[in-house]
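Only one chain is given next, in structure tokens, and it is the form predicted alone.
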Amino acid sequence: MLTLIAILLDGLIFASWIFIVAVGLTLIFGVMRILNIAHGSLYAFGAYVAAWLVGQYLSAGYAPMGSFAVLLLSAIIVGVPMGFIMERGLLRFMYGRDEVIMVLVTYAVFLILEDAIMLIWGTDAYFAFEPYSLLGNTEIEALVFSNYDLAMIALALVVGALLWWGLNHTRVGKYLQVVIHDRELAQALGINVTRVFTITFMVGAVLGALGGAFTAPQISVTPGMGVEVIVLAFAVVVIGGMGSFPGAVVGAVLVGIIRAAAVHLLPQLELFIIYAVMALVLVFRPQGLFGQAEARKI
């Protein structure tokens, strides 16, 4: 029974930080069709910017329970100029054309943001482990968990709730599921498409970058570590089924509730499971747990 609920608390901690980066991808792509590769790179900005200003917060002698805001204003500092930046100064050029091509782009803002990340902060890892021991710990009979990870649960619930009422309760998110089920008829009703996906990458940016700097307290905060998450990123979007949100939370569980049952009972395969998972998907549904089958062109 401990390891039962081990694997599930283990599993749920996993899946919510990775449903926080995942959801940002998908939203992107089910609005934009665009699989932002640079998303990783969004995470790591978020990450080693949040170390650095909680670093910088807790020095100046500030209350240590505001280092919490202080990882949220990171996340919104890196996201919205970023996104911004990223949408309208390179994307916005390349609309229209083939999505390989756009994933090309992508991967070349990736590997710039990647030498601009080592050429700010070097190659000396980051630490922001304050926060994390702020809240204490919870045991369950003979198990340990710290609530900054159940927290990120917490988080995750937040963040997936809001997305959802975003969606389906406010204007803006009628504006969205319309260009997602027809760009051209959203054009001809006076619907600004330019706008909705600027606003839809800053959103989904935000969300990456929220994953980074939420989680740097959990970690050390390296070079890299972007190239870990987009891979984890793309693995739940494809499990769930690329632009769906259902299908990024189902994925993100999905895997998080494999990789600890992984790691607790055969820890030679965690590195594997998932993408093994990710293949098994895709031999009986190529477009995903929830994504839509689109015609074939030929």
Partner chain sequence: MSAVKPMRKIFSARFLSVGLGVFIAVSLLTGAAPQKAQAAETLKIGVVLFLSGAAAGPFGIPARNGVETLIAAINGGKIPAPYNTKGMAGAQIEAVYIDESGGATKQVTEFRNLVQRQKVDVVVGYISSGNCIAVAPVADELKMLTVIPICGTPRLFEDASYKYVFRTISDSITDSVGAAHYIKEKFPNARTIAGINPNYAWGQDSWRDFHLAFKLMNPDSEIVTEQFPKLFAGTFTSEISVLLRKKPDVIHSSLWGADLESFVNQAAARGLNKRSKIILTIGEANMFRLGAKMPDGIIISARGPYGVLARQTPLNDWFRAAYQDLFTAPPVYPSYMTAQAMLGLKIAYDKASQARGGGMPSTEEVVKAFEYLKYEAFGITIDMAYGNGHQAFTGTAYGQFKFDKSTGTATFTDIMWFDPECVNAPKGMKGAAWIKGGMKGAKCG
Second form
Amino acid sequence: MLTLIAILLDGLIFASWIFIVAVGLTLIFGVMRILNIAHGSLYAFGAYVAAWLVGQYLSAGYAPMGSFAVLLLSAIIVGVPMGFIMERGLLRFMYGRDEVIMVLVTYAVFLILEDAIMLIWGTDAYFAFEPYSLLGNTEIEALVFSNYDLAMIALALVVGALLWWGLNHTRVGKYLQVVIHDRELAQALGINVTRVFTITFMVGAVLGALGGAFTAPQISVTPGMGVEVIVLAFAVVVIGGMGSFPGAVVGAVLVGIIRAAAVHLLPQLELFIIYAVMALVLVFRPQGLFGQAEARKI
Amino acid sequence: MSAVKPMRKIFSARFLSVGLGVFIAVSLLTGAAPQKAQAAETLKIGVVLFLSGAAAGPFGIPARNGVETLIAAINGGKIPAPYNTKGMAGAQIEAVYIDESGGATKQVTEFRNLVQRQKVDVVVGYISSGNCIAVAPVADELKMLTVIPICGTPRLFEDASYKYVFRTISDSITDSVGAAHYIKEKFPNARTIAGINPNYAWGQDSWRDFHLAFKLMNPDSEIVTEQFPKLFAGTFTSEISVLLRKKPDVIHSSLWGADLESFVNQAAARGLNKRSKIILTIGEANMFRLGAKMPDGIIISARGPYGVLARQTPLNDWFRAAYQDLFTAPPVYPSYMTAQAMLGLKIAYDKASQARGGGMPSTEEVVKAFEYLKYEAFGITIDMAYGNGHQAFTGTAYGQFKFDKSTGTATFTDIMWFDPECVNAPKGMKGAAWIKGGMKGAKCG
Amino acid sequence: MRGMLSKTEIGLFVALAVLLLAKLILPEWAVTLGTVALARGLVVLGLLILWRTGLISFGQALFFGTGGYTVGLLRVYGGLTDIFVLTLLAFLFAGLLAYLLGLLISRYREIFFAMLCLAFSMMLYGVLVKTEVLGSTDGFNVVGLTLFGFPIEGNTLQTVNYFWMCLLACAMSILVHRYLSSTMGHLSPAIRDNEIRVEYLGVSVQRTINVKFVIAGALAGGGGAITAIAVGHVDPDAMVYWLISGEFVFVTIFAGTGSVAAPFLGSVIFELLRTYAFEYMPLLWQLTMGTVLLIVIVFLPNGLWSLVQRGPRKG
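Show the same protein again, this time as the form predicted in complex with its partner chain rather than the form predicted alone.
Let's see the whole complex now, leading with the same chain.
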């Protein structure tokens, strides 16, 4: 029983973390048809800026609780300008090229940003652990959970709800949905696709950085931290259906629970099982659990 | 999307040759260049340590600083007597630094480049067990004197023997057996144990040797879980839940680098250290960085009597002062380990030079001088008695972490030192077999 | 042209002769680097076949690693030591694996194809990393190899392996060239443009793609085997991880797909670039590689090969 609770909560914590990263990835793919490998770098930048800013903030003697606002702020300062520069300064010149070329362009950006991190922050690890223990713990029999981790679940819910509301109840969101559904139709309707692209990419970038910023207080932030995340987020996106918002939710929960179950019950399978699930889903539903099937072109 | 053009008219033999010519020309030009840069009075040392990635901050950088401290001192003849001669066999040292990250296969390729393209005379380096095991056979193949200061896997000299490879520390058997002894002495009631170790040779060996030794000393003990997270995983949420749920008396971990810092943070926040005694076999490297963030009472070692655990000797005092002059922070055990490797190398070079009546000795002569060398390093005596004279035979020390709030420094309480004969297999015997066979012949003081 | 050598094939033979002769003047390190570069070129040659059909695999390291581990495992557990036998078995096993997976993967296109390949490669990675008898993260050494029963090591091994790799590169390029010039090969661009039309011709697109997948997989396996022999070590991070697959795709686009020689040329330039970037800018080599890739994508949409291609037309 306790094992079940542990698996469920560990799984949801992991799911929340990967959801925040993956939903940005799936949004960008859905709207722009770009599988953004540089999303991993945004995650890492978010973590670095957060660790650095929180350190500055706390050493200046401000109220510790305010550090959560600093984490949020870090994601915005990273995501907005970097998203804007990447989309306006580089990607827009590539629109119309093959999807694979687009992936490679973001791969090149990823390589560049990996070293940029070392240029800016050096090779030393950064840590700003304070916010992690600020919220105290919750005890469930033998288990102790950090409330910070549990708050990640709440954060993921808020992010999800905001995105859902944004997509369904704002004008930009509705434009986005049209673009996701049919880009040519959107243009025909007079939607400014260029602007939609820029906004989407910035929102996606903020989400990537947000995932990193809120991971920062848990870990020692080091170069190379974005590499592992990106391929996990890919798995979530592919399982859920590329470009599908509910897909990202379900994909993240599925991956989180399965991984947690593996760690508790069969630690040997931890890495293997995530990709096995991804392959299984692709075999039976190549478009992912919530993806739209595409008609074959004639 | 551009259509692929038919390739009939594309190319003639000429133009393929042009491409190949470029490769050959570049290789030749640069292959020839470093040779003339090699002057007679300098000794070129390739230094391979983690300079990027998760292992750089707590490990690679202090290790490199240890090398730099020694190079400056050796070149200037500033180490106290009897090591106060300038240079190695009179030659000034010139170092080339290479990043150790990227995996063993890449390191093997880079090792070849160091030897064949950069023409180094000696290689000093390798922190990761995976890398040192992969590189050692290539070092012998290329006849390149290679001194390994940190890598700790017992497999290096137990599964093979090398002529040109030296290791100036004990292997991880020492750490694991020492850990079991320390628990036995200080926490005799501990019965259930758990492990969280990185998923590669280092972590697997460390854990196996520890739990075998522990079981031998406490036959009624029991393993409740063994976790092997991937190296540099970062978050250990689920693993910590498992450890909390199983409530072991003792948690053994050989995690290191950024992983160790992340684990300590997450474990401490969730009170894991209050429920179980945590033993970090290599926690000393991170303790000054973590400071007050490391909970008191965690059992820590420095993979030997290094750092704060080192004996106070004039040489040790000199090293601490020289290091702190250059880098402000106190030296941690990776700094000690690279420093004593450099010192051993200098002694071997000087000895070999003397034996031939002065001048630069050949690699073979240095190898001969290095084998079974016994020398006084920084607070420790290095006795190259293992692996046919290629590996050091040293003891270790464990203590419990305490953050002294009044001075703001990280310290130890309840320190125990273990003699080399207590925590190592007798010479010529495999460590794991020795533990399984009941650790016969161990002499503990 | 039947029965005769085409211009491309003559070119390849000349290249082979140049490469073999180059051994006389190349420094030792360049021989190893050249072997590894050509071996990786072999993987890229496979990707070229897929790319002509409009497909790309983000998991080609799966077969590269299969080849490497075939050599490693057969050497350590199977006691096989002959480098020719080991390499040929690596081709075979990787091809077989590609055939089995291809039955499934060949039903998919575009990004789904790429992602499924990625999933399978990461599954292998997950298994290797967590399995101690397979060396887990460390991998293991591949030493004690023989040639016709005689033990070879060191320089001799590197030299023999280099010659063997040159022969393989030439032979495989010619075979792939002939394949691409055959009816089956000519279907590639057709499938890329419109597969339903191809099916109206009475051809099974899925089977055609599976054949290509098997060829690509086998080539990658051979490349992995040669790399394992040259380096003397296999480990999952250097042979199976997604970053390695990414590098193969990188070289495919970087080199261009205009000729069967492009993958080898591109791969050699890539390896040289990387090793020098690593030597002179140890903390900036990724930045260098990324910038070069961007420049090639922007200014040379058909890859480096378009530079070679442009040359002869003028003259």
